[in-house]
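Coming up is one lone chain in C-alpha cells, specifically the form predicted on its own.
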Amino acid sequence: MSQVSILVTGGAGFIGSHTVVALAEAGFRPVIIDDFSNSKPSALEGLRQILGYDVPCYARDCNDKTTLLEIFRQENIRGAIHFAAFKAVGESMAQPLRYYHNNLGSLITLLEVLVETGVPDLIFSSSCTVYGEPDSLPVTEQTPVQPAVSVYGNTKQIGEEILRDTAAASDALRILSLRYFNPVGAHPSAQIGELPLGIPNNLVPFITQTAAGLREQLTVFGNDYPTPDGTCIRDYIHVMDLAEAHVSALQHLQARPAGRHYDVFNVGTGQGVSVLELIRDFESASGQRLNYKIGPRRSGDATAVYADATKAREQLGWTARRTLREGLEDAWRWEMHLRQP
C-alpha cells in the first residue's frame, strides 16, 4: 500500500467514510479525525469489515490546532479532504455563531496547519446550495452564486471565498472545492451508509426509515412548484460516485505544479429527478409501498437544481457511473442492515 497519507476530517460521517474506502482502494492511506458530534464510532467497524484493517482515527476536534499539527507530523500527512462541519440547515438558523465558529474556524485552522507543515493539497466539501434558485438549468461552475438562504449555506460560500483568497496568496497550496449535489445510497456491502442522529434532514433516509416503520409518514413539501409533477427537482448522486470524485480530484492536484491554484467543480449526474419520481423509484427498487402525504412548501427549498458536470469529466476524468436505482437499492439494504438484531 502506498504510504501517501491523506487526512479525512469528518471521516466517520456519511460522505467521509465512503471517501475513506475510495481512497484506500486507490492506494492512499486515509487517516480520520472526527469528533463524533454527528457520526457514530460504528462506522469504523464498518470500514474495518470492508477494508480488512483498522483505519487510523483520532477522536478529536478539527478546531484544535495543536492536535492537527501533531496528527500531520505523526502520520506524515501529505494532503487533506475537509468534510468536518455542522450541517443542519434549521439548527444553523437558530445557532448562527456556533455554525460560523465551527465550520469556518475549523477550515481556517486546517489551512494554517497546511501552510505551517508545507502540505500542499486540500479538497473542500462544498455544496450546490451556493447556486440558490438558479436562473437557468443545468448549473455550471459559471452559474452565479446566489445569496445563501441559510447560515449553513453561507458557511459554504464564505469557506469557498477563504480558500480562493488563501490559495491566491500561497506559493504552495493547491485547493479544489467540490460542489456536491444530493448524495444517496450506501456502500454495496451495507457495512457503512447514511446514519442520521435523530430525525433525518435528508430525503432518502427519511424514505427508508418510513418504509422500515421507524417513521409513520413521509411529508412531501409542496406539490405546486412549476415542475412537471409540482414537486422539487434535484440531482441525486450515488455516494460512492461522489467518494470517487474526491480521489480523482486529489490525483488531479498531485499532477499540478505547486502553488496559487484554486478551482471549483460540480459533482452530480446531470439528471433532474422530482421528489415524487424518487418515491416511485424507491418503491420499485425496494418492493415497499411508502406512506406519504403532500404538505405545504418548506422555506428555503429551491424549485429545481441539477448539475452540468462536464468540467469534472473533462478535467478530472470523473463521471458518475452508478444509477439512481442502485443508490436506492443500496440505501434500502443499509436500512435493513441497521434493523438486524
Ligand code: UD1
Contents of the next structure:
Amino acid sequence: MSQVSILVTGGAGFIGSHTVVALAEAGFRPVIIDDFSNSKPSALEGLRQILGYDVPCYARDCNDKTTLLEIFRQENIRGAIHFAAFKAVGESMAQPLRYYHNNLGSLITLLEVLVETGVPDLIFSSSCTVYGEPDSLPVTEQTPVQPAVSVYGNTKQIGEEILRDTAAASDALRILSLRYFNPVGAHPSAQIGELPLGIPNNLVPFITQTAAGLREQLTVFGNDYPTPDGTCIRDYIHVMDLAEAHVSALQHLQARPAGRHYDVFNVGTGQGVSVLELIRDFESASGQRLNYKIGPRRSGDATAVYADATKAREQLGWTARRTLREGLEDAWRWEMHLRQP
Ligand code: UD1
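Starting from the form predicted on its own above, please write out the structure of the form predicted together with the ligand.
Then the entire complex follows, led off by the chain already shown.
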C-alpha cells in the first residue's frame, strides 16, 4: 500500500519537526512547508540524520494559496497538520496585525485549499492558553475558555472558532484542535530540538542556555503565587509525546465517517510542576548547578495550569509516556549538541 502524504506546515519548527519524525515512524509520508521565518534549514539535516532520507520540503509561505494548491496536487496530500504560526506573546501585543494576518490568514488559506481539493483531515495547534487562569484544576476540555489576554492567545481562540464553523458546514472536513500544554525536550538523538531566536521566552530553553553559559542568570518570575512553593505551576510535556499525539489524532480522524466533525483535545501529562521543582529536576538531570534568582511576576502568567488528559486517552488512545526528567535530559543533550564546536 502506498504511503499517505500529510502536509506539515511549520514542519521545520520545534513541534513540527518532531511530529515529522513521529509521522514517518507511523508509516505516513510527511511533506513540509516552512518559510523559515522562525526555524532553520538545519532541522532538515537533523531529520535526515534521524530518518535516513530527505523529507520533502517547500521553503514557502503557507499564506500563498497558489503554492499550497500546487503542493497538494504534486504531493497527493491527504491531510494536514498546521503548525505554521508566530508564537511570541510579547511581540504579538506590539504587532497585532502581523500576528492576526499570519496566524489566521494561513489557517483560512489552508482551509480553502482543503475544501477545494476535497482533502478531509486537519489538525490544528492550539494552546492551553485558551483556558487563561482556570477556576478549577486540572482543566478538562469542558473548562470554560477565558477571554484571551494576548493577541497570540486570541489567534488560537479565533482559530478554533473558524475551524468549528468551517467543519460544521462541510460534508468532508474532519478537524481536531489539540490544546498543547508546555512542550519541553528534544529528540533523544539530539539531532532536532528547540531553536529559539534571540533571548528565549520559555522556561526550559532559558534554563539550558543559562546552564550552558549563554545567559548569566535565570529569573524566576515571582514566588508569591498561591502555590506550595510560591512559583507558578505548569504541565510540561515531552515534545515527542506531543508529536505522537498528532499521529493518534490523525488516525482517529481517518477512522471517522466523512464530514462535519470538529473536536478539541488537551495534550498534557496531567502533572503540575512548579518552576522551582523544574529547576531542581533540571539540576539533577543535567548535573549542572543553575544560577537563578527570584524576580517579579511576569504580566499575563496564570498561577497554575495543568491538564486532565483523560479524553485523549479514552478517545485517541494516546497518553504521555515520557517523564519530565527524560525531557530535561533530552533538552540538555540538545543544548550541548548546539554548543559543539
Ligand atoms: C507561554 C505563553 C503561552 C504559550 C506557550 C508556548 C505566556 C504568558 N504564555 O506559556 O501563551 O502558549 O508559552 O510555549 O508567555 N518562567 C520563569 N522565568 C523565565 C521564563 C519562564 O520563571 O525566564 C516561568 C513562567 O512564569 C511560567 C513558567 O516558567 O510560570 C513557564 O513559562 P513559559 O515557558 O514561558 O510558558 P507559559 O508562560 O506557560
